[in-house]
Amino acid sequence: MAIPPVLLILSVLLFFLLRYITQKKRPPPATKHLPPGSMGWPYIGETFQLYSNNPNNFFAEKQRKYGAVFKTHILGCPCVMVSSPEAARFVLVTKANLFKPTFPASKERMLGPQAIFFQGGDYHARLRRLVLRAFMPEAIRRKIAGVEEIAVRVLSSCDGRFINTFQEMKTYALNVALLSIFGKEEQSCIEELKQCYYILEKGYNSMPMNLPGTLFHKAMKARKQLGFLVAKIISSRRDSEAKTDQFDAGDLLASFMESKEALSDDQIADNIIGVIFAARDTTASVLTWILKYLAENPSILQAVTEEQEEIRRSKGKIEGDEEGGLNWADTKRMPVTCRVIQETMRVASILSFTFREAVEDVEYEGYLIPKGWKVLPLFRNIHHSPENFPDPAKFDPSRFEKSPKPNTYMPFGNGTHACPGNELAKLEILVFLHHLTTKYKWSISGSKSGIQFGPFALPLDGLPIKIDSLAEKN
């Protein structure tokens, strides 16, 4: 049952009030050196201004009024927002040791406190090394056949139907993520694991009230069950490895279990659930926007289709309608498609910003960033600056025929906390677009305009489309 808006607002106000009462008070820092900006209402700040409309309008208006560095107060926290390439690099790369990643405590509880997102120092470096080992090109190239099988299956299931693009792309991205994590051998618990994850994700943005019947309570129960299921899969993998005396480091679970750097079962569970969280909605969002932009730009769709048809013809046919599968070399023959992906990630800017927290008082360009304040590099503002990308609202993949200016394009973040799964994401998008453009047509149904936020920016209603096989016209 949907929660009435008035009740939701009252719940948010109550949450902020309780946090204010219980929070240890700290004298506010001197304001004379703080960046310009406004802090809104006491404690609540400007949270409602941010989330009652398009958040990107909020950021853009603040930047126009105060410049590239400004202060505000959202989600119960004083913040400094930065919207220049130089400032973003300062926070994420040059002085990254002065800013730690930060997330709401409720999200940490759901994903697991030992997940890579919440870490720094040696433990983070160790986790990142293990994730990269499973997601670098030399590892994921062995997964192409499996990814392709998933793409073909998803498209076949959509044939002749009206679909919610985002929901179908979430299914695709989740299946690819599970393949990359567990391989094809650990299927006994996968369906139950999916069902638990569906319950968990519904609670990601809920109020952190662990009371029976609430989304948060249901999510925490599902998270506990997910831990049991991952432990069961780990035990099964250990039994298999003991019998064969072999260790295949081709998937993420194998990388986490490798004897020289093995993690505890709890650490593995936290990071596996974290990887699913990171891989699912973001990739699905990018694919949803790509389908929208291609449908709205026929000449660009034609260029992508011609490129993919050429690859398809080069594969030849083996028996009847069957074709040779894609390989790693094929994915390197898709420059037009790659530029479409790049431009989609710039225009849509799925990751509009990221959170950091100052671990000590920091000075930047004469401004004070006090210890404990949140710092938000605004990627979307950087991607939509005319100084960085002329005519920024225009969808123009050709702009990526030459490299962007340094630090102006950060769809996967930047620095040591940049997304380690970006190569896998690009691969699964390329494979999907190959089969979509060469075998199907699609048209947008309903409104073609409008954006919704939940929390990522999406076309309205998840982009309803009708998809049909081209074979029907032959």
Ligand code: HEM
Given for the second form:
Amino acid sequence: MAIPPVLLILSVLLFFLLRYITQKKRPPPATKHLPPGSMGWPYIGETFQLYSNNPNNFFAEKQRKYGAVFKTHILGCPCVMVSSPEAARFVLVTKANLFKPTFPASKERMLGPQAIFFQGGDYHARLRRLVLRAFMPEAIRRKIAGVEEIAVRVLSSCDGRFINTFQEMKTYALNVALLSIFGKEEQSCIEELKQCYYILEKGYNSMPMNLPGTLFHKAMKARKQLGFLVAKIISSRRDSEAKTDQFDAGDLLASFMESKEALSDDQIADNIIGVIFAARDTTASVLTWILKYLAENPSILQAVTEEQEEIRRSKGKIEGDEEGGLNWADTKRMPVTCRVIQETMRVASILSFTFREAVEDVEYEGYLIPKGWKVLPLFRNIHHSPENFPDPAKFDPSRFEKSPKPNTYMPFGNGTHACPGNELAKLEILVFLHHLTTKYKWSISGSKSGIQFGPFALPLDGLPIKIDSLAEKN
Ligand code: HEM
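The structure above corresponds to the form predicted alone; please give the structure of the form predicted together with protoporphyrin IX containing FE next.
Complete assembly follows, chain above in first position.
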């Protein structure tokens, strides 16, 4: 029997009312010391103000009105937002033990509850050691040839086409992530794994309703299948290890499997899927912004191209020469390109903020942050403060000729949960830009400019471009 709409609306209102009342049961102990700010409507809080507009405008406006530490209420949660380098450091580094990572339960279920992002304490420290071991420079330098092969393949597949930059960069970032996780083996499972991952991704931001036919349901099924596939890969690796008595320690799966404090197959699967998730859209968004900023700043593009051509020449790579051949030392001779990456990550600040939750009542600068409240360090506000970066809206890579002030630049986060994949991300961007700038030209198609959030900040429509090879440079 269909439920009458009025009854449905009343039940929803009743649900919100009950949640509101139950939340109110535990008032913050010393309301007068809460940071300044507004909490909006009961339960709904200021969610609409945040999402009806560019969220960055919401954060900037609040900071202008209330200062660097302010309270608000979004998505059913009371929050304190912090936008000074000192406050972000307090939350992420010096008092990190008082603030735990927090995600909606549906996201935890989908990625895998034992994945690194959701953890603290000993288990987190153990996972971090294993992840860092696979992504430290000594490990990833062995992957350069593989990364380069992927970059060359993706670029040549784009040649002469109108492309959605973000979609193509996602293909690149996914292939690099899979290479760094599984190495070159197990290719037979990788195609199926990718197909399942695409379904998971589609359902990730959907309503968490696990009913047949919904995107969420399909995603949860795909997640289960991903678990099976990873288990299959683990078992085939165990077999080949037994046969050959050799173990390639250069990838993440090997790092997890070689651990003395063994991880279960489920723990490995949760963390592998989590790393794919962390590695893909982030790197693809940054690359998309770089292509936009370079296209809009011809003199900067020229400087990058000259730097990359110099490397190509110095390696004897002239007309008709074979592809590839970058090595770790080459990637350390790219200061102009590195500054473009740094400045892109500052201006675009693709992760505008992160979430934590206070595990007890915490006092900061005379303000109370009550236990259970969400705490959001606002990376983008820090990156766009004129005190930290003069003329902050201007894309000016030369500002990184000098190091930024301490704790003012955090594109990869800070403290115990800071990004362990940052070296790999930088490496894959450099390799891609080397081949792009020395062999291709591109132009932005359409005149629409703007930002979309999905959830990372992205040029509108994923930045449609036309890309063509510079045949004379090959
Ligand atoms: C340019 C690309 C990337 C950006 C901007 C980025 C940014 C970040 C940030 C800001 C955090 C910290 C989040 C927090 O404190 O809540 C983080 C965590 C993480 N990132 Fe990245 N990331 C990128 C690429 C990658 C790649 C390529 C990998 C793996 C290969 C990776 C793996 C991870 C993991 C596993 C964590 C969780 C660490 C933990 O909880 O201890 N990321 N990333």
